[in-house]
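First, one chain by itself: the form predicted alone, in structure tokens.
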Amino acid sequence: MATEEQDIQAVEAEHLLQVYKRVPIVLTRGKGSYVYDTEDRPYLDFLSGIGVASLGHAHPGLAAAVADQARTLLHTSNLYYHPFQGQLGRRLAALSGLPRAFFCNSGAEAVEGCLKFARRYWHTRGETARTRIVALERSFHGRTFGALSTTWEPRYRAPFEPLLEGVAFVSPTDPDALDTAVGSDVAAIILEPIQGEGGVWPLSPEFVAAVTAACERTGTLLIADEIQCGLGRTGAPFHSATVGLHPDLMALGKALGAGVPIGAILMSQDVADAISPGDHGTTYGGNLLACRAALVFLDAMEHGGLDRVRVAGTRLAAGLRALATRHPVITDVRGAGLMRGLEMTVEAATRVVDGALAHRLLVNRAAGRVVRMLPPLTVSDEEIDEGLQILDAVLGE
């Protein structure tokens, strides 16, 4: 006789399409940084749903918040006006600097409404041809078009080529080729702070200099993608400011929600004036739902979810370098606060992955041989010390 858990993978096989290779685990519920299976076995969850459980599973405040929202108004659209969305824009643009907002569902929806954003700016400008896009290698930027367009890695393009044109991509380790691709028919530079996906490469501080010097001087427009490394993730609000970029435009998605599907796009105010009524616009964006939820994220992000980040990405880096001394097949440990990557072979970090799971915890792959840690931003010092014993005992085996 089939599980529980057999049943419902069968199911998911004979309707749904099979575009995921999922993980043979059937999630049911969970509880702050632990997820529980169907035979409500327990998880350590050093993924968070990859960034986007930042407090932590069935928060209670959050659950509170989302009931009562869910009994009053979910739902309006944008042609009306709510209390949510303007609360929300105030305070991302306190924490940013950027003093407009654009609400949508995704970060992938995000980048799309950057990219459009950086073309209108440079249109109403009277600079027409200005429209090429400077992308980075190793980016990741989503799976929509425009967003799969400044994605760098191969495997995920090539499918759905040609895609848009004007698209150029630089090494992330050669500033000098940043400098000789920007020119004055380039309206933005797309880059992710701490490229996630591409294996947890912080960008380094001669080429966040080389960015800054390539925008001065063209005046190009900087998009910041921190769909993955802002909003706490490595003890600070955003990590542009961290490493001294200055973005245009900010890309936001998984962690603003807490679970509840958000993305936003902030801007300055001259790339907003740039923007006419009818430009852009999106039909769930923005709801009551999700802009209170994030509401709930940014309180306890600002009521001591910081502090919390920077001790507890301290000590996992600490635990993180510990094993790499012990463990010589890790190469190279990255990261800032609680986004953080163990590189090795690509062989030895599917085993490190699949060792994890049989110990009921849950990491994934970044660019095939990066073992990627994303805890919830609540995650305890108890739970990081677990989390480093588990590793520790599958890197011995």
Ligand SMILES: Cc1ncc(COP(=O)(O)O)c(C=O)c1O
Given for the second form:
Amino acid sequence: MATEEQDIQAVEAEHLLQVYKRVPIVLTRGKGSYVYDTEDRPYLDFLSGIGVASLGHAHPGLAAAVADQARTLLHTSNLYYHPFQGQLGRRLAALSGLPRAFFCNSGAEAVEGCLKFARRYWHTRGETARTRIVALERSFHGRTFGALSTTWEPRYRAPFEPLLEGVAFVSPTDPDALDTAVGSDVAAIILEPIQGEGGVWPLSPEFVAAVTAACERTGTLLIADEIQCGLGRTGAPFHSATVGLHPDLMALGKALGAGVPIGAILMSQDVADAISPGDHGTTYGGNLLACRAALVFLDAMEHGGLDRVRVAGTRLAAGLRALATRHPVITDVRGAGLMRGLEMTVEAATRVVDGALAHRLLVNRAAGRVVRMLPPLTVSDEEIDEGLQILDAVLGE
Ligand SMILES: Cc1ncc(COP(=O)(O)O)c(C=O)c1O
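Can you switch from the form predicted alone and show the form predicted in complex with the named molecule instead?
Following is the full complex, with the preceding chain placed first.
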């Protein structure tokens, strides 16, 4: 007789579009930093659904707020006011210094909106030919057409060409190339302050300085994709501020709803002034449920959450560096806060991820050769130590 797990996998194999190579486990519940499979076996979750379950799983405060909201009013559309969008916009403005917000439903949608708003900004100013975008090699901004056009990995893009015209990719290790690429025909530079999917690569201070100089020289807008590295992940509200970048637009997603889908675009008043009613919109974006969840998340971050990430991130980094000294297969340790990557060969990274799964630790590979960790922002010291011990054992094997 087939197990519950086999039944679930079989129905997916028959009826779902096969675009995901899933890890062959079925997860049915979670608590804190652990998720549980159909046999109720716990897995230490060092990925948090790719940086989404920011408050861990089944967070009591979030669960209560979501349940209360479901009983009260879930959705109104953007035809009407509701109490939470303005509150959330105000809170994000205070954290980012960007006074205006547009809410959407995912990271890719936030990137898409940023690209549209950058184009609209120059169009409104009469510079209708100023449409080019400079993006970075190793970038990942999402899978919709605009976001995909600015995503580096050629194998993601090639089957869907032609994409958005006028996107140039620059190496994030070549400040001079950036300087050359950014002229007065470029609408915006888009970058991740720490490249996530590309292999957990922080931008160098030299590259950050080149971005700032290019934007000052030409007036080009800066779009920071903080979808993975922002919202507390590195111990600060946004990583752009930590590295000294001053974006005109910011794309947010992932951690913001702590598991409830929500994305956001934050922007300067100058950008907002260029946009008119009807230029953009969404049915679901910023509904009561999603905004309420995001407010719970921000409360947690502002009441000790960020301090916790800094302490936990330091502990994780120290532990990973210690692993690198013991296991020469690790050739680099990168990241900040609770966004970390261990570089090794593709083969070693595959074996480490599989070995960790066998020990019921969830990590994954970014860019093939980097073992990536994005634990919940609420992860405890004991859980970090447990994860490090498992990695040590797996690396030893
Ligand atoms: C930096 C970055 N931008 C954009 C995206 C796309 O977000 P979503 O998958 O919510 O569309 C991701 C997702 O991994 C990301 O890491």
